[in-house]
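There is one chain below, alone, in structure tokens, taken in the form predicted on its own.
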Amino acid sequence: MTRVVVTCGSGGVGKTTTAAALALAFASRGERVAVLTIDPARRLADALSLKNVGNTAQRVPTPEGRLDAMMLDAKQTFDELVSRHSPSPEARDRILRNHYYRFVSERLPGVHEYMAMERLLSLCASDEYDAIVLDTPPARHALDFLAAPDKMAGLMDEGVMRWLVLPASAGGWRMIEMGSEVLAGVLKRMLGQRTIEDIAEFFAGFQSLWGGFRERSLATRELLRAPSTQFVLVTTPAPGSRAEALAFLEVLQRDELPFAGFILNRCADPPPDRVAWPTTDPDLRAAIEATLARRQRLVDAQEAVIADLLAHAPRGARAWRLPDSDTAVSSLEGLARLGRLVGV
């Protein structure tokens, strides 16, 4: 079974770089790996030193294994989904040409998360990969992704579907008009007759796809809860990051999602046990000792934060520490060094 690692966390903590490092580490073990970002920013391409990353897999040159990088294109994924599951070429073309479908596939709230769900499921079902690393958007948007399977399954409920396709059935809009001429008039003024017809045609054409959407939504919900899936929270040991990390952890535990642990970026290294004093100057030695003491206090504070995070986590959760760096990681060699520090 394909292993899925989902990296979550707030913005600005190095989550995408960490996801790329994990994917490279898996590939270095000889695995076939895909790293998929559903964050529309270009950070994944930058982290992997690629000019561009899109919906189609782009191969990353690695000495071992196989590593493909992708960035979700929700519209293209939706189009491919319709093309793959439409009962006929004519039904496919009616949907793809429909004006309301174009709105739904590009601007409907939540469509990005729904299509991320579909893309992840299709990658797992392809059997092309041993591991998939999923880079989610910042925490507040990642929660939308986690809720997408349940929302889509609810939308595809048979009772909801019957209500939605009513206008497209024989006399459907006429029934609404008979029930309330005022309502019908308001709808026509707000939307226009052409838009109403487009909506009716969209739901009529999409009716044959509802069942498949619901099945795949339920399959994705099972995938996210499967033993082969691991969620990792990327954060920093700064006290200000603690609250957001714990809030996200609470959601994971509430939804019974498998949690592997925390990856903590920008950790300070402890001071050396022994110091080879370069000088006998007492003032300089005092300044060095003060610097070392400050470093130790910083390390003690970060270890207290890490201990607190682990105390709230499920039994068996781990914490991986990644060192602080003055420069951003922008090479495969740098990513490989980070990946070796994480044993997810």
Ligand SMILES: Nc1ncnc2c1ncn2[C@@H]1O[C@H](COP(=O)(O)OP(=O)(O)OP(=O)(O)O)[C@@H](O)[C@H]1O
Contents of the next structure:
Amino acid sequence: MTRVVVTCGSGGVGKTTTAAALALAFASRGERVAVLTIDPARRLADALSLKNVGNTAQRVPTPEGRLDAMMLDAKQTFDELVSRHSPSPEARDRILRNHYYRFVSERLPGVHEYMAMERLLSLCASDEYDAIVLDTPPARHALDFLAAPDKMAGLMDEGVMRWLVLPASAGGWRMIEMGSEVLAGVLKRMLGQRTIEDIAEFFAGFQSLWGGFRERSLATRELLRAPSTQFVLVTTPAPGSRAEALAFLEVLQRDELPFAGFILNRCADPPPDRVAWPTTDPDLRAAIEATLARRQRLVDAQEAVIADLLAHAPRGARAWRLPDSDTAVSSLEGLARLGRLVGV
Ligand SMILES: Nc1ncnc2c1ncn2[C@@H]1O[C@H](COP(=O)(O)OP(=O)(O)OP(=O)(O)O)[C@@H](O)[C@H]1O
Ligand SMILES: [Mg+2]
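Right, and the form predicted in complex with the named molecule of this protein, after the form predicted on its own?
To see the whole picture, the full complex is given below, headed by that same chain.
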């Protein structure tokens, strides 16, 4: 079974960096690894020293194992799903050319997150990888992302049509549902004959695909909760990050997602135990001592945050401390070393 590790957390804490680091660490153990980012930013490509990362797998040159990096393109993923599951080439083209489909696949809220789940599922099903590392966008969106499969499954049950039409015109679909010709006439004037025909054609074309979407959204729901899946919560160990990390943890627990532990990124190193005093100058000595004491207080504050996070986490949750190190994040080997500090 393909292992899935999801890095999540607030904005800018190091999710993408640690996702790249974990992927490199797994590859260095000889595993076949994919790292998928659903954050439409260049950061993954930069971290892995690649020119570009797109929807298709891009091989990262690693001495051992195999590492493919990819960045989700929701529209392309949706198009591929339609192509794969349409009953005929004509049916496929009717959907892909449909104006309403273009709106749905490019701009409908939640589609990006949902396509990320579809992609994750198909990567797992391909059996090409031992491990998949999923890098999520900052927290606000990550919550949508966690809810996406449930939302999608629910929509299939309720009748997805009502939902899909809502962004275009709240209440619009109800009017059509009620079958009132007068109201339909008003709508036609509001939306235009073309739009209504597009919507009707879209739903007709999609009829045979809904079942598959529903099934896969349920499968993703299971996949996210499988014993082979681990969520890691990336955070800085600063007291100011505590509340946000706890809020995130609460969401993971509420949704019963398997939580492996915290990655405490950019930890300050403790001061050295012994100092080879370079000077006997009392003022300089006092200044150095004050600096060391400040560093110790910083480390103590960090450790208090970590203890507090662990106290709120389910039993067995771990805490991995990663140093703040520009040199570690600026090379593949440095990143792999960072990733090996995390025991997932
Ligand atoms: N341990 C570290 N030491 C030094 N720099 C780091 C470390 N971890 C991350 N960084 C730097 O911090 C910045 C933010 O990291 P990253 O992009 O991974 O965060 P993110 O959580 O993915 O951000 P976003 O929420 O915007 O997606 C980057 O410039 C990265 O190089
Ligand atoms: Mg990121």
